[in-house]
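One chain comes next, on its own, written out as structure tokens in the form predicted alone.
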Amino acid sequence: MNICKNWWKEAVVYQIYVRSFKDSNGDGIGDLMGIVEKLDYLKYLGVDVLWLTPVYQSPNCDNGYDISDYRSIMKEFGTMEDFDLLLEESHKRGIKIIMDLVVNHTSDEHEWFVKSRSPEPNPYWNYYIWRDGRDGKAPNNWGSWFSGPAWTYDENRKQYYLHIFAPKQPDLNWDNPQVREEVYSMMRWWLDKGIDGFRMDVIDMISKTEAFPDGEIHGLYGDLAPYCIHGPHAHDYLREMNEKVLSCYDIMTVGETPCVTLEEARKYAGYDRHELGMVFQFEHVELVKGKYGKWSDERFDVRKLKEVLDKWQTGMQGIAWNSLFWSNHDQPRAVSRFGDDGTYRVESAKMLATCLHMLQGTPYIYQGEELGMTNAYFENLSDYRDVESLNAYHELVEELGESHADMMRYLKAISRDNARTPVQWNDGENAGFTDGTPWIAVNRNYRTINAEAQIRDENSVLNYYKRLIALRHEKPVIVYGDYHMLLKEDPDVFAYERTLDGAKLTVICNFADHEVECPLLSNDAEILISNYQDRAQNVLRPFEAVVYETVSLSSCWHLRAAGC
């Protein structure tokens, strides 16, 4: 298979949710200088790229995903001088930085929206999506993804504006070329400063269907997804962005694309499409759908997970590049969702890491994942901070009649705040995250799960991640090798091969909490890495992962001939 080599294909990305990473000044909120303090830890881990969630000025309706000034730093996070120092110190250590680009919407406190609200026409009047009402009500029946209607009436302008998310997050009008040029100018400004790329928030939503028809009723409102995702000009606008900005720099780009299909992903990230480097698809983290969509505590089906992972590996192979992740700031903790955060927490955390990092694509580690951090399991609604979680609770309990007990179970399983508790640095007060009062409670298990203890433990989850990352840097087959699924019908084991120029890896991962038979186990093959200390025998143990390596003589000659 002929794949063009790129530095970002060979990299491992570490996502930092800045508010919860490390507080340097005792105000209980993570900040840029806190990241600077921990750069040597990240260098020890071996990651190549830091993805920072939004650090721009924001009133924090949605924890920074509502931006009021794209060229200023949020005061809680520090100053632009702090950012420049972080960029400089990261680059000194060979670590790149990509920024979160949030341009589907802004904050309603952004200067553009303030001027757009004017009753008198002005240059900003069409920067957002404004519509007259219909029969004294909203322009259509769409519901926001953060609960409630997707339209809010503005008394000043006497019209409704669209917000796919919270009312304080009005959607930009990308059909206006002035808006696009404003965005491109801002992107160039950051790239000229020296950043190494962008993760693009809900970038597949920037183009909306012009007619704004009613959506199919789901719950209280109509579904806007068919009219706001992969809209009529989404690919046109991204090709324009690539031509005017992205292609002018040696950078990494990844688009967050909710509801993306394989067909659409090939367009966004296709090698010959000139749009993005890769996209995030969410099919594998949306396997469970309850009566209220994501709000459920049901367990996923391993066979369905295997089917989805295989679909994206085979479907993108040779056409586009995959991004690989188990969790992020919008998803619960990986070990709680896909593994076992009790008896087999360490084993299952390592298994999940093995499964993911051996696939073809660029792997993403969400902060704390390398420690096997777990869901928060908050007991009280007052412990939650996430706008989506709180809105969903009030809508489902107060308007749709769901019980308090059931909704609290759902929040413990799926709330975004599960991933947003502070990183557990040590077993001291507040897990070493802050000398003050943390903005959200620290997980109660920090005395046993923390970075300081794991650095000292050769067999910790942290040091297992470190070995996985080092292997990726050493072995081209992990990055560029072909993928082929094995044991397709097995209900518990996900197994696959990676092959490149005579080198072969056989990856075997048991997703069950019990022993299972596996015909692929070998007493003779060389083990590249495994999450148990001794060799697997006739069965796979609970959550066991093992990777066998085979290298042919022809491969050795090829590598020598290439000067490797």
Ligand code: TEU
Given for the second form:
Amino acid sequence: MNICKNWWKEAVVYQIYVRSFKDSNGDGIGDLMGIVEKLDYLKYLGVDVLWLTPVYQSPNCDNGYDISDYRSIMKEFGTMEDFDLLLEESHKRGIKIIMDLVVNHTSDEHEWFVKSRSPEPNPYWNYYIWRDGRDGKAPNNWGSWFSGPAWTYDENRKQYYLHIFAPKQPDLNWDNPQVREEVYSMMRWWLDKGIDGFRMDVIDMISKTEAFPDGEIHGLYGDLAPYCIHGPHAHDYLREMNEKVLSCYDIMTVGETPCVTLEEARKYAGYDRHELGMVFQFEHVELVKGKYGKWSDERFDVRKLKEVLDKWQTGMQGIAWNSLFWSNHDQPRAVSRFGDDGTYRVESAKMLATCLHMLQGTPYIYQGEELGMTNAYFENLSDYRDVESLNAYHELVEELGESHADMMRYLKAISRDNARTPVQWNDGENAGFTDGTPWIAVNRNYRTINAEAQIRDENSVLNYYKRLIALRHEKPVIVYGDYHMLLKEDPDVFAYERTLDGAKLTVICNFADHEVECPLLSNDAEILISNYQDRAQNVLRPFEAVVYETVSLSSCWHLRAAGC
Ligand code: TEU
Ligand code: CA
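Please show me the structure of the same protein in the form predicted together with the named molecule, now that we have looked at it in the form predicted alone.
Next comes the full complex, this chain leading.
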């Protein structure tokens, strides 16, 4: 397989949800100086890139995904000087930084929107998506992804504006070339500061179908997805962005692309397409869909998971680069969802890490995942902070008649706040996250699960991640090797091979909480890494993961990178 070498294909990315990472000044909110304090920890772990969730000025209706000024830092997070210091200190340690680029929408407090909603025509008049009402009601039946209608009436303009997310997150009008130029110039401004790339929020939603037809009713509203995802100009705008901005820098880009299909992903991230470096697809974290979409506490099916992972590995091979993740700030904790956060927490966290880090693509570690942090499992609605969770609670319980008890179970399983509790640094008060009162409660298990204890323990989840990252840096087969699935029909074991010239890895992961037989086990194969201390005998133990390495002596690895 011919794959061009790029630094971002060889990198491991660590996602920082800044608000919950580390508070440096006791106000209970994580901040930029908190990250600076922990750079040596990140260096110890060995990650190459930090993805910072939005740090820009924002009224925080959606924790920074509602930006009111793209060129200044959110007050709670610090100052531009703090940002410059963070960038400099990271670069000194060989760690790169990518920023979240949230340009499908802004905050309603952004100057552009404030001007756009004025009753008098002005240069910002067409910066957002405004439509007249229909018979005194919204222009169509679309529902927002954060509950309620996707249109809000504006008294000043006497028109409705579109917001796929909260009413405080109006969608920008990308069909207006001025909007695109504004975005590009803002991107250059950050890139010229020296940042190393962007994670692009819902970038597959920037182009909307012009007709704005009603959508198929799901629950209370019509589904906007078919008209707002991969809209008519999505690829044109990304190519333009690539030509005018991205291609001028040696950076990494990852598009967040909800609902992306394999076919579309090959376009967004295709090696020959000049759009993005890679995209996040969500099929493996959307295996469970209940009556109310994601609001369900059903457990995933291992066979389906295998099918989806295999589909993306095989389907992208040779065509486009994958991104690999179990979790992020929008998903529950990986070990709670895909592993076992009780008896086998350590084993299953390591198994999941092995499974993901040996695949082809760029791995993303979400803060705390390297500690095997678990879901928050909040007991009370008042513990929740997330706009999506709170709105969904009200819609399901108050309008759709779901019971309080059921909805609380769904929130415990799937709410975004599960992954937003503060990082557990030590066993001191507030897990060492803050000297003040944390903005969201600390998980009660911080006395047993915390970074300080795990640094000391050579068998900790943390030190296992450290080894996996180091292996990726040492072995080209982990980065560039071909992928091939094994044991396709096995209901519990996900196994695959990676091969590059003479090097071969056999990766075997048991997703079951019990012993299972496995024909791939060998007594004499060389073990590269495994999550149990002693060697597997004739069965795989609960959540056991083992990677065998075979290297033929005659092999001489080189990249057949002609034309790259
Ligand atoms: O997420 C987009 C997105 O698809 C989510 O709204 C997703 O549907 C939901 O979180 C899954 O439960 C991005 C950001 O990652 C998210 O944090 C923001 O809230 C959202 O965009 C709006 O900017
Ligand atoms: Ca703070």
